[in-house]
Every structure is written in structure tokens, then in C-alpha cells.
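Next comes just one chain, in C-alpha cells: the form predicted on its own.
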Amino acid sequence: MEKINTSQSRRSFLKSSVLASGGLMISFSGLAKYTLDDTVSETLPAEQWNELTGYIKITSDNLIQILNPNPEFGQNVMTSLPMIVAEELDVDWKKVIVEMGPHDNTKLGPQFTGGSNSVRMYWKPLREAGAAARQMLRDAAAQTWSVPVEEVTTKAGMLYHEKSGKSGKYGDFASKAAANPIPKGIKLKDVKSFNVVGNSSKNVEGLKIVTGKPLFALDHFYEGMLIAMIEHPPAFGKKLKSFDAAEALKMPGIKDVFALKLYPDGFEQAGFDTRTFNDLLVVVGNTTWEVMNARKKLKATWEPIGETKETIGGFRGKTEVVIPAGLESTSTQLEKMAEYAKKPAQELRKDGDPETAFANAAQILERTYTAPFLAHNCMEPMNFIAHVTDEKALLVGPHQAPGWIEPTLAKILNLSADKIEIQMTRMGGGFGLRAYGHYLVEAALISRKVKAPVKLVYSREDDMTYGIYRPMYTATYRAALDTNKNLIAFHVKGGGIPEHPVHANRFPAGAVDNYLAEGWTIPSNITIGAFRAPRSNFNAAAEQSFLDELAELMGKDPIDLRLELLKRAKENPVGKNNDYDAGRYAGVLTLLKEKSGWNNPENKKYNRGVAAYFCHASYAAHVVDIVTKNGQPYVERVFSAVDCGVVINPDAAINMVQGAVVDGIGNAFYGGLVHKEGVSEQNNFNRYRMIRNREAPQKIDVYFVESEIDPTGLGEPPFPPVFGAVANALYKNTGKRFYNQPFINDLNDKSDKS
């Protein structure tokens, strides 16, 4: 296993790093302010940059080296952010190494995985450190040379002067660009002459992966390290009383036990600091085999939790939360939440007269639709390392957001942001999960407790029942026509423990004359964050599973319907804040109808369903064909639709959609965990149904909307509209309609439910 070697610091390391290269570094900001490292220039900016994205490294051999700046969880921006930089650097892609870049919020800004957000918001910063460091090279050679800067091209990796037939490769002017300053204003590359950017490139670290390289947190040893486990309540609505750990310290191995607070009272939480169990009863021993026989030695004594508020800091501003007492149980959650959606709730957005409307319909569709609390259920359990002493902190292993979590670390700890240093590893999966930071101050402590070096891990166990889970929704959609069978009204009311789901502005939004969206929720002790598309995954499946059953009683075509509202929705909007480009929306349902030969006599075999959803800025549409095997529904074939702009990794981004396809489609049919008196009935993969390998489709065909456009979210995209394309294929497939999922349950109750 790897040895974290610790001697150096992060600023040393890079300091000793260039000065032994003889090369040039350029850090670079989304602001587009360029500064050399103080290693090469004795000054540094005053203001502190907002969004820091990476470095490029330049040896004298040419040796060209470029740091990814963002969490890497198998969404492959190791291998993305850096074709960027090297598009406009104008550099040999295949002589490029690529290293994780340190998590420096002064350097490399947020460092957010998340929100798909990360090609979105590097896009135009990494464009531009890499065409400022093209410029400075040129400015070096045409200096040597002594000629016009203008007349010194680049390729590859070269500087070529074709009047004097000079040339040189960029190792060679490193050090002299070094010394340049700082060019403003350059000119990027139009996006027609890209030759990185665009073409199919291998993950930089496929071959680590599938030859066990320690990448992960999990492979990484320290020396004196200890194993770490917390016993959390058995249940949510419980905190620690008293313990009994006699036993536990006898067992071979066990360093010590003891109880630990993660936030002191009256913490004011930012808005990532969720964590569900604040009293921690903790082991630590040598090893994960001696912890995990000692956790079952202990004697722990249990009692319910008062109400309490608490004060979240979040994006938005500071909210109140209140977290109920009690123990809950998910069949009187939804009877809850049944009795809530008959209750007034908030308007979120309303056009024309939708109440007349549906006064004077001479027909009314409604149906109500539930999703269950899902775990993220990462490849990787969640695990950190953890060195704290008295005067620094280093911090090593998966997390989302570093820049995010090194805050609340230093008001817990008790010290200055410059002596935390977090190491960012690569994820086993992330999915919203490591966004949240308690895992991290749970370490901490633990490690600053026993003054030792410590390695927390959660077993699958606590990783399942520890809480942070996608919140329980429900929906109940209507839908007034007028006697020749006109869409005159839409009416979306959205709930859920404890958030609701409604997007108000979003699709079909701006389609329709009178249109009333609401929300409401109810207060949960079992806590909940962020899922792969938050909301969007539920509303998602909902909103599309209704359109299909709207279009089929107004007797149109599913895709027909939706292009109709769409068109509306372009040339004759309805309201001004609708979040979406109804031209866009339109063009994936209209790629996805062609490559699917959605009406083509041949495809009559399957039962088909489709969806299409936008959310983070881009657009997804899938055909599902479902086939019946064993006596059971089986998406054989899936055919997909994404406008997401410019498309950084063609190959990267179809594994991405196909992913999300698969995940989609586990979900819809399997997902789900049920609680009964606080304490989840699923809590490992015996009881948590995933999808086997046996029931992934067989075909998924992936198709991009050809675009300039810049680029937009991938990787949450295409996964909430799988639920609705799911449900709608299941219905040809079945002759009912899935209002609750999973669907898995309505499958196996043969009673009409439609």
C-alpha cells in the first residue's frame, strides 16, 4: 500500500518542484487573472482570485504537465479538464501528463465536483490559462528569434518561425516565458479548429484502475496509523446515553473508546456541514478486523432526542431547521404525507386563471405519484484519514467539496485555514454523498482525541443506516381539457420529507395558458442531501410518466404532444422566468424520434416509452424498449438524446450517459429503503435491491446534438428522465400505470392498478 509522505509541504513541493525543472508555471483564475507562482516571480497578487482552476508545468525537456484542479469520482475529469488546457496550450495530447492537482482554495478556487458543474464552470478559465501560456511562449521565442511575435506559430507542442525556418520546442522558452508578463485579452480558439476538444481521448488513469494502483483513500497507509469506527444510534429519533465498554477494551488490538461530540452546541452549520448523529461513541484499534469485533462488545445505552432548531448557513442566506422528535416509520410517513397534500400549500408560480380553468374543464386529469428514501450505496465506502495535532491538520481521501468542508474544519479545530491541508484521492463514487462533510470532522476529532494518525471507516452497515439519503416526494398532477380535448390547465403540487421537489419554472411551464405550481413539507429527523439530480430525479419521473397517460387520453402521440408544447412554449411563451430554451428541449425529442425510429414498423415488437428532461443547463431525452423475459419486463434496447453543448470527451461523455442510464433504470425499478421506528429495513445489498448485470440493457445508443454552444451538465442530466421512460414502457408492457416506485412492488402485485 501507498505511504503518505508528509515532509513537504504543498507550497515546498511546488517550489522545489519548478525550481529543480528550470520550466514555467502558470496558476490561473475564472476571473481570468494570471499570476506566476512566487517561485518564479517575486510578487504575488493582492486580491484573492474567486475561481482558481489548475496549473501548467513546463520543463526545460519539455516535459508538459497539467494539473486537474477538480475531485475525481469516475466522471473522468482527470482526463476532461486537462483536453482543455491542452486544446488551447496547443500541445501533443498523448505527451501530456496529467496530475491531481492539491486542494488550494487560493489557487484552484472551489475544486467542486458536483452540480455537474465542473466542465460549465472551468470551461472558459482553463481556456484561457492555456492560450495565455501559448502567448508567453511565443513572446519568449520571438524574443530569442528576435522577430515578430506574430509570425510565431505553434503545433504540438512547438514554436515554429517559417520566414527564418527556426523552430524549437516549448521546453526550450520555458524559463524565459517565465519572466514575461502576464498577456490579458488573448484570443481563444473558434471551436471548429479544435483538434483536443471533441476527439475521444482514454481515461489517464484507466490503466491505474484496472491494475490496482492505490488510488483510493482505503489503499493509503501512514505511519502509526490507526483504524477508527463509530457506533452510531440504532435509530433515527435516538442519541447516545451511556456506554459500557468494558468488553470492548479487552479485545486484541483496541487502543481505546470513548464518546465525542462532532459540533458543539449552538454550532451554526454551513450549508454541506448535514450530518445525522451528533453524540459519536468511537474504537479505535490497529486494525478494521479488531474494530469491527470490539464495536460488537460495546454496551450502549439509547434514548429518544427532544426537538431541537438548528441554524444552517446555506448558499441563500441562514434558515432554520427543525428537527423533530420521534421515531418514524415510512407507512406513516406517507399516510403524512397523503394528509399534507390535501392541505393549502406555497405558490411557487402561477399564470392566467387556473382555478376557472379547472372549474369549467369538461375533463380533469389527475394522478399522484411517491418515491421512497434511496441510499447512495458508493462503490466505496465513505473513509477518511486524519493527522491533527495542536498546530496543523492534514486530511486525506474522497470528498466533493475540499474548498467547502476547510471552514467548518477550522472553527472546529480551532485553527487557521493555511494549517489544514486536505489531499484529495479519488472517489469510489460520490453521486451528492461526499459532498457533506461530517465524515471528515469525525476524523479530526478521532485522530486529534487519540494523537495519532487515524483511518474512520464506515462499514456498508453505517454507510446505509448513517442517514443523508434522497428525500421521500410525492406529487399529484392535473391536467384540464375543454371538450375538443385542448390542454387548458396544468397544475403541479410537489411534496416531500423534508423538501419538496417542484422546479415552478421548468417545462411544461411557459407552455400553457394557466398553470399553477406548489410545494409544501414536512420536517424529518432522518436527514437527507443531495442525490445524483436532486429533485429533478423524482420531478423528472413524475412529470413525464403523467404527460404520457395526458397524451394518451387527448389521443396524441407521446413525443407528438410534447413538441406541441414546446413550440408553444418557443414562439408564444407563457410568463417570463421559465428556466429553459424551448428550442433546445425540442431538438433532443426530435434527434431522439430519428435515431430511435420511434414510429418505424420494426420497432413495433417492443413496448416503447419516452421522456425527456432539462435540468443543469442541459437537455436529455431517452426511448426505452422494454421486451418481456422470464416472465418479466426487461429493457432490452435504450436509445438516448443530450444537448450539453460543446462535447469535451466524446467516448467519456457516451459512458457517462450510459451510466446514468443504467442507474436509472436500477432505481426506478429497485430503489428504495423503508423505516420502522426510525431504523432502515434495508441495511446492506441483501436487502437494498440493485441491478445485476443480467438486467442492464443490452444496447444503449448515445447521440449528441451537434453544438458550439458551451458546454453544459453531464453527469446528472440524463438520469432523471430514465424513471419516466421506465414507467411509460412498463405501461405498454404491463397495460397499467406505475405511480410508486420502485416499481418493482407494483410488479409483483398482479392487481390492476392503472
The other form holds:
Amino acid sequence: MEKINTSQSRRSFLKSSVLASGGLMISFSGLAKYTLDDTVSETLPAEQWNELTGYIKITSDNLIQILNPNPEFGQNVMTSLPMIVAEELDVDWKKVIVEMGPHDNTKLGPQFTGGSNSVRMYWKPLREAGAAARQMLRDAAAQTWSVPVEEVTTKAGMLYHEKSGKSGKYGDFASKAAANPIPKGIKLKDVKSFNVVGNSSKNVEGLKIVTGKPLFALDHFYEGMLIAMIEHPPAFGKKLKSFDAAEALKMPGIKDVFALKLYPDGFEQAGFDTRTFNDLLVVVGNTTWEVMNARKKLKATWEPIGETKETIGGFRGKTEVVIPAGLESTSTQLEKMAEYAKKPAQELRKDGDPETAFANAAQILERTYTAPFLAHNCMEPMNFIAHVTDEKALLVGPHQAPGWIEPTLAKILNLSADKIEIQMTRMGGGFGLRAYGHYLVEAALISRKVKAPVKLVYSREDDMTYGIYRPMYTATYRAALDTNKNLIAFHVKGGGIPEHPVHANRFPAGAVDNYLAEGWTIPSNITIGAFRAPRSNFNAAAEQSFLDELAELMGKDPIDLRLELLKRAKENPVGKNNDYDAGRYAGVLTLLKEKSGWNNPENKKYNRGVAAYFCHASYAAHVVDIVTKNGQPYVERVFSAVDCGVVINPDAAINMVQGAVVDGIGNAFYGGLVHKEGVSEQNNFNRYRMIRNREAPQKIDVYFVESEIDPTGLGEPPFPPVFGAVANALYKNTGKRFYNQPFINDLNDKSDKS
Amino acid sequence: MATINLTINGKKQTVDVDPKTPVLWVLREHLRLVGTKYGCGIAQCGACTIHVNGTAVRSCSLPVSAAQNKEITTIEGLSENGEHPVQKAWLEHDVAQCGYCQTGQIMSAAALLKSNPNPTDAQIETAMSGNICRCGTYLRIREAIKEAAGQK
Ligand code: FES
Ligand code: FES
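What would the structure be for the form predicted in complex with the partner chain, rather than the form predicted on its own?
Let us now look at the entire complex, which starts with that chain.
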């Protein structure tokens, strides 16, 4: 397989390091500056590129290229990150050529998409990269024209010296600039003077998308490439015992069938090495259809796995995890959760004296919520291309954080990291699933075994039944009221399979004198992973439904109750470690109240539900308006308010919020997997119900809080509160409270359980 | 294996495949027309939508033998450079997020407008409900269709 890009430049530009707390620190360690000697783009004349900073290349002909460093999975960083560079570089955005950068964590930073981090973590480095390059160009012009650099100005890719009337294009000075010393003390623009950031720009890959260009790894072909698929065990808790490939091997186009072990015994996994199945049964052939057919002829027997121990490293240090044996079913899991909910749990936070407050309460409200495992269901099923030889490895495909799996690949393949090249393709969705790297390792091992380039393809069924799901969660909320209906204590006890959802330091922590948060877990052999706003996506459903019911009991408007609590948290916070900014939180609710016409009598015809949440450093709130259509509740309108600091690309940001709302409505109503004896009852979209066009709202109005605060997260924050707002609106529509997701189950259940 | 004659985007093509092979895989892997996507393989998601004699069809569930002597259009044949009104409207409304579902969405929309140039909201929603978008771009899809229909 021809190696397209040999660039392995290790010149330091950005320094990033992972903090012990799990956070990521990025520091600016000086600018790399050199004339480019490697090929970066196939499509442009490479020899003329002058690289000004790691992200910017300019030719003498004034072609300006900005590299997007971060993996693109639909959050539109291909557009928004280069916009940030262009802003400080001061170029005409329409003339900028945007390219996907190579995978090179030294030169291009952390390169991971997740935790709504892309813009947050690149905001400062990209501004500095743009500003530094602009400064270098001004220096070069000042030298050429023999004028003081302070007198050299820029505008839209041009340099000017007003007094002498001299001017020139950036390209004229690019090679000279690239030879100049690194500027110190770079000055960044004032947010108020931005003209690229804050103006809507179309997706730079829009035309390629609508014309069906080969953007995704599944669309790529290499000389001699074979297709591989993996037959994984039919149930969680099982493994391959034996197989007979004779029939499958006779099928047309089939090259090989073999069993393959993914990680060796005792392998110490990194935090994102999660895999569900270790013994793989692999079928390799010429085309996907032939391999799919041959799989039907496999004769495999599977046996139960006993209890296993795994050592997992990660940001928080090494842990031993015991994976239980057994074939799990949803019904028994729910029973077990109910049982665990009554047992003592781990205390996560305690303020005041909640026990006494509950003992003395005039009234106690207690409610329990549950949510199922969710499959990510990225529209592009999992896949990766690998070509591994004894000397080197090339991997091409969709992944959210290639730098996290690279060390694992190095260990498993016994190659040094500089012999492993990963190319990042556009992802057909990720939602957290593509942060895990097992499928890169699978593709690499298969390629090494068959000594050819291989495209590993998961069928939809493989993808949906593999695991790495949003965990199964439950939480019991309790609130204590005094005789005047004042809230005197709040208690959350959350649990899950196999992790609990509780964020102990989030609202309403800080707003109630007596507060207790507890968590418990039940281990499982069904694997879990990050799913759009992990844990938050459940908490916002449960907590925000509970607050709605609490407001009703207290005789208060649900928005007003939240605002009162937030006022308390702002003016006189309880405890010290409150995660959120009560002022910003109240800000989105206030904006939403106004924009949704919350108190406007005209809106009485809708069954309205409200919810708000804080996560990924941003604040989001929605009003969901339900009507009855064809005898069923239908979300007709949604109003959304978001505070995510400076908004880079407003129209694309609106698209992201609208998408999160639709995704949230879909998952709240329909999402979920049901297991029986370790087997998922859903393995494709005929049984796993996804929201469809006709079920999406007629309108979703999105409002951003105007802000000059550095950008905070956007891909995830609007998602969690949708669940709560839907549940609260459903209550208004049906008179029933919805405690268990997906809501469609209780909606279809006409018996009145309340 | 059999020799199958196809007309794709106005061009005659011959492939030597198992006649039961779905058109989806013939397009993608034999003819390298990769704008038609695989999403489910069971006619549930619409990612693989093509036109057969002008009608939207899920190519994952159409055996290639049944496509002989019919006019097949794929996203690559809808227009050369994204100039079809539906594609233009898609760009105007910046519909895509991840983009994976969008070629299928566009093919469904183009077929709808061909048979019904002035669809009602309800007709648009019905026609487009066979195409899943996990990114949730349905509102913009509807807006783009209305724009392409000249309703905006
Ligand atoms: S791949 Fe054909 S409808 Fe999903
Ligand atoms: S844009 Fe991602 S699935 Fe539709």
C-alpha cells in the first residue's frame, strides 16, 4: 500500500500533557519555523509551501492553507478550527484552503475529539498560531521595505505600509517570514474586532458531502486490499470454543478464515483499549458481500467465559477490574438494580446534616428513574483500514483520538511509534464510540496475519451488538420540605451497570443546606463507553424531571424554582467544590424564559416542559412543546438557550444544537437495548428504533447567550436536558410522570400505574 | 457468477458477479461509485438510496440481477458538480453534520421532487422517513427540500 504521507516531523510546536486529574494541559512551547520539506497534501504543489506555524502554509503564489488538526465526526471542526486561525492570521476566509492535518501529536497538539473539547483546547493555540504567523509576515515585510514593523499593517491577506504606499500579498513574504526568528509576546486580537469568528461559514466539505466524494474510510481502496469481518460471540459472556471453516472457505472470493487473539494474556490495557471480545473469528475475502455470505456458512461453537480479571491503566492510575461470568438479562439487571438501590452506597458528598433534615421533614418526595443501555448507532458502521508489515504500519480510518491507541498498537505490533502512521478520515458519526481503539488493533493484526492491506468492516449487526454502550443507570432522588414547603434537604443516590452516573458537585449541590450524594455500581460483562455527554445524559433526565415534580409539590413555577436555587448558590453557596457557575446557569434559564414566551398565554395550547443542565463547561436549557397528533404526543416545537462562551460559527452551532435536540428526543422516546441471556434483542434498525424525519419537531429555535468568555463545549451540553424537558412536557400531555426510559414503553402501556 | 449488464448514470457497464449481489455492493466495490452508502443492509436506513427508473430504491436490498435493463442513477450521476437543485439547496442550508447519511437523503429528496414537484410538509416527512440521520439534521433536510421545490 502506497504510503501517502511520510511526514513525521517532530519539531515542537505545541506541548500537551495529560494532568493527573485527567484533564488536559496545553502549553505553548515556541513556534516551529521552517520551510516545509515534507509532502503534506497530495492535491497541492508541495515544493512551494512555506510553513509558518504548524497549522499554516503559504505559497509564493499566495495560496493559503490552514490545517485542521482535530478529527472530524460531524461537529464541523474542519471549518471552525481553521476559522480561528484565519481570524488571527487576518486572511480572506473565502480564499483559504482547508486540509485535514496529519496525525502528529507533537506538531498538531492532542488531536482528539471528545468531551466537547475540540474548540476549547485549540482556541488559544490556534489563535496564537495565526497571530504568530501574521507577526512573522509583518516582520518580513518590514525588513524588505526597511520600515519599522509597527507601521506594517495587514488586511485580508495583504500587507501594507501606509506612509510609503507599499503593499504586498502574504505569499510575497512567506519564504522570508519562514526564515525569521520566532516572535515573542504575540498579541491576540480583541474579541470585539473579530470578523471571521462569529460569522457563519458553510461547511468546507459541504460540496464533497453532497456529491458523494470518497470522504469516509469505507470509500477508500488500496492495491491488493482485502475485506475482513469478525464474527464475534452471539452473547456477552461467551467466547469462541471451536470452529469449522470448511464450508465458508469454499465460498467464492474467500481467502482465509482464522481465529485470532486480540490482546495477549495479562496485557495491561490503557483507558481506551476497551474491547468486548478477545478471541476473534475472522473471515477474509475479496469483497464485503462475499465475506458476509461466507460468514453464514461458519460453524462455530461458543462457550461461557468464566470470571476474568483485567488490569486497566489510565489517567487515574492502574486499576484491577473483575469481569463477572454469566449471561445477563435486562429483567434481572433491573431487579438487581432495585435491590442495590436499597443497600448502603459510597458517599460522594455531604453538606450539613441531611439525615436529621429528612427525619424532621414535613413532607418527603422520593422518585426513582431508570435508563437502558444505548447503542451509539453511528451511521457509518465501525471500520478501519490497516497495512502492517514487519517494518511499519499504516492505519487509515475513523477514530476520535488516534494518539490514545497508538501506544497500544506499538506494543501489540512490537513497532516503535514512529513506524506507525495513522491517517484520520472523516467519521460518519462518533458520539464517543470511536474514542475506543479495539478495531484499529483488530485491523492491524488481521493485516499482519494475511500479509496484505485489509479493510475491516463491521456490519450493522456487528456494530450494534458489540457493546461499549451507554451504561444502564438508575437514581433515586429525595427532597425534604418543611411545613412551609421550603426545601431543606436533597438526596441523590445513583447506581449503574457497571458505573454510576452521579456528579456529586453539580447543581443542586451548593443550593441546599443539607445535601447527600451517593453512588454504587454493579459489575457486568456488557461493556460500556462514553456516549454523548456520559452520565450527564442520564442525570439531566432524572434530576430535571425530579425538580419539575418538586416544583409542582412546592407550588412553584419550575423555572422560578431553579432560579431561586441558583440565586442561593450564587449568593451564599453551600460547600466549596460546586462545579458550575450559578450566574451562567441562571443566565440560560432567564434567556429561555423570555425567548420561549414562558408566561405568554398564547402558548397555553402546548404542553410545555422545561429542563436545564450544565456539563462540559457550558449551560443549556430547553422548553419542549408537545401537542397530540394522531392520538400520540408529538414534540412540535423546541426553544433552546445555550451559553458556550464565544460562538465560532453561529449557523453551524445552531445546527449542532438542533441535532442534539432531535437526537435527545429520539433517545428519550425510543432508544434502548434489551438483553436476554446475554443476547441483544436489537441488532439492526428494524428493532432498534431511531427517530425519523416525521417524528422530529417542526421548529427548534436556538438562542446563544452573548459572551466574550473563551469558548466552552457545544457538541454535548445541549443533549442531556432534552430528556428532562421531554419527560416534563409528556407529564403535561398525558398526566403521567415518565420515570423509565425509553418513554415509549410507558406511553404504549395504557394501564394506569400511577 | 454471471455477466450482468447495467446502465448506471447513463453509461453501460458490465460486471461479473453473483446475480444475488445487492446493487449497493456492486456500485461500491466493483464500480467504485462510493457515494452510495452502507448503513444497515436491510432497507431500514436509506443510506444506500439510488434511483431505479427514476424511483428511490434501497440498493442494499435490490439484487443486481433485478437491475438489468433499468436506468440506475447514483449520487454521482445526479449532477457532475453538485448542481442539481437539491444538492444546491443542501449546501445553502448547510444541512450536513457528519455527512454519512446525506447522499441517501439527497437521492430520496430528488426522487420525491421528481414525482411531486410541490410536496406538502406531510408528504416531505413521509417520503423522508425512510432515511435515518443519527446527527439529527431532519429540520434542515425539510427546509432544503422546500427550497429546492421553490417554496422558499
Ligand atoms: S443500507 Fe440500505 S437501507 Fe440501510
Ligand atoms: S449527517 Fe450524520 S447521520 Fe446524517
